[in-house]
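This document opens with one chain alone, in structure tokens, the form predicted alone.
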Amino acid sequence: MNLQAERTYKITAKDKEVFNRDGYWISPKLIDDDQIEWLRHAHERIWSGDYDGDGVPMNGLRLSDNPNALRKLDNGWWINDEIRKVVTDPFIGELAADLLESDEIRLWHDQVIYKPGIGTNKSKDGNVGWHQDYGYWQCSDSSDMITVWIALQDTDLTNGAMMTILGSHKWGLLKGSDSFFNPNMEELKEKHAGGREWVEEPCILKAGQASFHHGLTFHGSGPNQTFDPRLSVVAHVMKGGTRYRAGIQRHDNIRLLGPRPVDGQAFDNDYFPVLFKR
């Protein structure tokens, strides 16, 4: 399949079957090699504080003094043109719309993630704990959301590939599943498995491919045991018409609804741009 064919790829019945059964689906190559290099350069610019436009990232730019620590920035599209181009890509929106069987897809927010290479160091600092994304997004009235995790290099277990728990999106939302920052993978497995079948499957990706996983799918990642950073850009997307559910959980996206958000208010302003609409 050549790149042009990949960019016009249509979700098949088999793709939907895999997504609905496993809780995730791996795409063909979404972005070309030139765009991959521009996005890798975008990482360098962001971490050095070099922004496009006059905006600032949602939570500011805070870097740890620990060289093994994971770096994560929310809403890179506010401050970098290349990030904006990829996380608002209509092609990505169409793929997500077909997987969710929705007529409209909006951006919930993005993330720019840098997992440092620690080589043979046994530190757990770069681990991402087993978690459900919707554990952080309960202010949304629907868990039918998708995370599009785009690899900017070939990614496997040696450099900290994301792993999913097959079928875990069918478990519903589990208490305490907002455990991204707990690096103790074994402790979290014991906590979340609860006697359920726990089948780990790594997302092995070529540069430019992406995994599309459901908002309830448990996932996490281990250490990057190479000496090069593992770089990714992530688009979290939602169905059009997704609304604010008040009184459940605080999230920074609530304040983007305006000074007095009300229960049932749609996430439908400029902070949540439309990627795709039929």
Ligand SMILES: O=C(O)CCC(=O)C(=O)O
Given for the second form:
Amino acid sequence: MNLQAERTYKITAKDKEVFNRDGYWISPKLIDDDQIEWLRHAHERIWSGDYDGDGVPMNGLRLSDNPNALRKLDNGWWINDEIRKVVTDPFIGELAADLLESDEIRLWHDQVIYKPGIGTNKSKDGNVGWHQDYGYWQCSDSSDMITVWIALQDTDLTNGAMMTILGSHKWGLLKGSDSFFNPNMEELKEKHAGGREWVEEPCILKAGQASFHHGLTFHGSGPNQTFDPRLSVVAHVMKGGTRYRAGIQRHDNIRLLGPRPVDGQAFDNDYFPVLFKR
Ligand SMILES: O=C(O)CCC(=O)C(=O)O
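Cool, the form predicted alone is there; where's the form predicted in complex with this ligand?
To see the whole picture, the full complex is given below, headed by that same chain.
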């Protein structure tokens, strides 16, 4: 069934209640089927090194020789026009603004993610370990950030859907929660749950739908047990006025503030485009 994109959707009081209670919210279909096809094509172009414009990825494009490994590129918008269009989409910005009750939303960075289909292979190499995004983003002075994970095919647990831990954004920032690259989900559950109630909620999405999760919500994903890759585009967004917090943690975005970043400097230049302003 092809759903129509609901480009005029407005966040309701109920949506906000769900986001604040659970730490995530599932959107209606945000992008239409043509855009989905273009974004799937964008994946192919990116992984083959075919770039738009004269920019280059900040850390190059490094592809593993391991066919089971997750592929991930940050700031795909620098080198691909279709990715740029979707991760700076004002409509996505407005939804995030309403969930965070903010007047302005900027892009923190994006991710283009390819999880290979490994069928019955037992490899964990494509897993994304349970983690909190803010575990990586402590150089920002607010954890009130949102990850918008956009599915480019119908996505459920068979093809490695992302899962969130219900209400875990209320736990605060946990030590060592920057554990994206540890594929051992059981070990990480043991480490992070610490006696708290650990409820895994799969984000089941139709192509073009997105999950919006808070910067402190634990999430991760298991193997893609189909034979087709799971493709997604992710926009990490922040409230306007988010500032640099010096001396806590390194992050590539600090470099984008210029040669001498200073504590309290706003992430407000061209590397952090405005999606939405009220
Ligand atoms: O793609 C996944 O399974 C997880 C992605 C993720 O951790 C994120 O976008 O924050």
